[in-house]
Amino acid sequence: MKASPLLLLASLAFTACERPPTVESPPAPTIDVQETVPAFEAALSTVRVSSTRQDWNPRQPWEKNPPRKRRSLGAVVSDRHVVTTAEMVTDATYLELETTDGLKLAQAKVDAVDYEANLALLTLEDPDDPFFENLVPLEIAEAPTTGDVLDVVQVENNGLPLVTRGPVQSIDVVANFLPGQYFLTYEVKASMQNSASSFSLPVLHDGELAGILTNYNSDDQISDVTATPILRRFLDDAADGTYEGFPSLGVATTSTDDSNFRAWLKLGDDHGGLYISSVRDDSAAGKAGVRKGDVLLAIDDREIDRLGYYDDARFGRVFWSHLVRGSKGVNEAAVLRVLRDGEILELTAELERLDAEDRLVPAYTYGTAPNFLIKGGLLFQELTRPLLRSFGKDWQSRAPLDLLDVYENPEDYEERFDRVVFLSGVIATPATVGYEPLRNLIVTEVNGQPIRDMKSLVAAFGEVPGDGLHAIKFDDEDFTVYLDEPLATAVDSQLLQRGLTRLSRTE
């Protein structure tokens, strides 16, 4: 009997994927080609995504770094839309879609993006472009569970699809892009092949889209795949054209597995629970009346154990944050059962999204130009996590201690600052003689005016004292820097003439 072209294509693709056996490697598993047919059919609903990215230079915030290119595969999920990772579109200056056969190209734009969940939805820049003709949108799969086999789709430069099969080994909440942003993730055991356009990849279950591969560990052969419930909630939220995002409770927690700690908290053996170590005043938890020192026992009657896990009917033991960031949307309610001074209370939290711009030290600044001011050669910037990371690989130990303290303990600074402005460096000019060693000092006052953000700093420098000297004070520093206004103005003019594109930004 003559084999069908589709089965022959599948057979050829798996032959191309095999690696030469080694003494240490076990024999390759037997693959039922018939089972892969839905995956190969669904591969026809994938497209290549290319992005040109150009982020801002954290040390010279008036200019951008050189552009970089990145390629991946996206999945067609609805009429004229493609889903990929947010990491693909960070600081993108140009986005392009290409059919896997290479015959069609189209400029794309971001329709919705969630950097925390690492998901992005793209559409065409030209709504009349025929790019999507003959591309069938993928259906969203029923959420797989542990043991289910998933298909990771890749496409070579010649258009040949490669499908790698692997079981879901475990399911848990994982931070796969931004630290501290945890979402439900499938851990898939599979030996991936090197292939073109493999930065992020569609993952299928029975020919339907189950998630997006965001990370692959070649040593352990484990892939992180954004779980189906997160993908579905993202797409449903974006469907009406107004994306709201995933909510947060606004608390930091600590396990209660230490027996002495439990005794101090008056926690009996019949309770699990997490100790709430901090609460944001403007968060859903803060508005609901949750306090530092409470013990979170349950959310919506889902009991939370001493390590923070609960029993999910479909996914097994899952960390508690999925009850908020994955099971619910913005403006939905969550009933919190807490223990306070030995008494059990029930509090209702109206869930909200905490945007990056609402934080004292933003965790990310994608798509946003950094605020700064150059005055006479003094460079002032607003503190962000990307700026802290510019101190190098070990920035959490190498960055200045006062700046790290703001990042790690923002609640100690929020009353005085909306954004922390600091002197990040000094350009040697006639106005800064003797000040060259100064750097990384938090600014508290200029000309007697408190500095809450970059706008207030610019405004303070706009009012020239009678003696023509600006007085700049710093946090925890017993000295004042004086800057001559006429000399600083002359220096600023020279800096612009020598090629500096601008002296400030307060967006």
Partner chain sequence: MLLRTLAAIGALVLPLAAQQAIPENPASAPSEVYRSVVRIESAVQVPDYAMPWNSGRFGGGIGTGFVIGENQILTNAHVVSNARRLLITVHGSPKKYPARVEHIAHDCDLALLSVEDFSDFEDFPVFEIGGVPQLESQVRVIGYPIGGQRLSVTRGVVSRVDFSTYSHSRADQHLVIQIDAAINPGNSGGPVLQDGKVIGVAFQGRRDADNTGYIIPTPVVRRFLTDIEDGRYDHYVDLAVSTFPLFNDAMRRALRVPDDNLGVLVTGVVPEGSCHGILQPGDILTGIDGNPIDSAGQILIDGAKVDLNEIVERKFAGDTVELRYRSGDTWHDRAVELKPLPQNRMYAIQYEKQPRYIVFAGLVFQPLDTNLFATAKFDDLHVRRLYEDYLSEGLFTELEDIVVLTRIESDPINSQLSGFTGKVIDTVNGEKVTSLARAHELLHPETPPEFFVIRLLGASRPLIIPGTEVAAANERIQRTYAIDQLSNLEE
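Now that we've seen the form predicted on its own, could you pull up the form predicted together with its partner chain?
We keep it simple here and write out only the one chain, dropping partners and molecules.
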């Protein structure tokens, strides 16, 4: 797996080491299939969610791609809230709730969303709508653990609920939506029907909400279910109206199971420990004084073994990232015990969320329209991961090297840029004659002004030099591209006539 800026998130430690073997689960308990399942009750606490989603065209950022529709389920958690996956509401243009009997419909909106944890809280667009009148909110379950039997709720086309029982086979941290975003997850073994939707489903334990099914693999009949502590923390966090999100430590780690490596680190066999392979300066760990090369021995006195696992009182052997991302909230403290040069240090980290929006190359851009500028036919964009992904399935090897380098080594660019603006392409116009082959060049300077983001680019083009020629400079390139201001302006107005809705966006 490739190193990436995402690596800097605490939860990404898997990328730096071999994924350790899954903990052996106890033998699955026998399930009495005859037992009556609480189907009727489930129907009163489950609603259908329909979403129409539309994202922006990464290549022509002034316009959107064709909209797509998706249907799934949500769990009623209060007299006005439904919880479902974040995946259901990404770039939503229209959200609708429907009772399972199909009798009531109501337009919904997102109250809180966590794309990383893949959870979304929906409420009604019209608070006076009586949609929730006959619905019964679910209580949140005490967190089930390995061996407990869960009920996965589906709804058939005729509106009848369909409940499938299955045991929790194992508990592990899993990234089920965004790559590198690892959260505690139940692996539930149950053979589900294909007739109904098999994604974003409420999962119950003894009639209480235990999690949301995010992914079902029909080959081995294993479902990923967001674990109860994650769900509970998300709902609690969202309850006060401002959603803070899950904190990160801001380190990448690698295992210390190599005996030669341990000998060099002078790590005794009485320790476990994870090697810190990188630390983000502006992260909780960075501010606490954690350095690259330290060995993380424990968090809050919970000892971490050489593969990165600790013994969780409830869930058994769990990967360490859950100690931060799942067990703690923003602004809580975590005490890190690290080994440095043979000495054991205790460092206290004030936990914070590493927001995707603060990153030089945002990992996702749901709900935000891409910034861009067209000047005389030159198209400038801000670098984002979705934009890199638009280079195709093999984007990690096919996207332009200069852009991938920013994505993978953002620390080399963060001082100079808040966002990386690059010339992404050239629309053939009278102003761009001879410039057609130029693309994927990082812009450093326009009209003598350093470019830190799209806003500064727009501002720099606003100051026309005396000779009427805009001068554009690029990173690592010894040449300047010039644009004639009157011609560029004339070309831009023609582009608007040709159907471009706008020439720039800076939001």
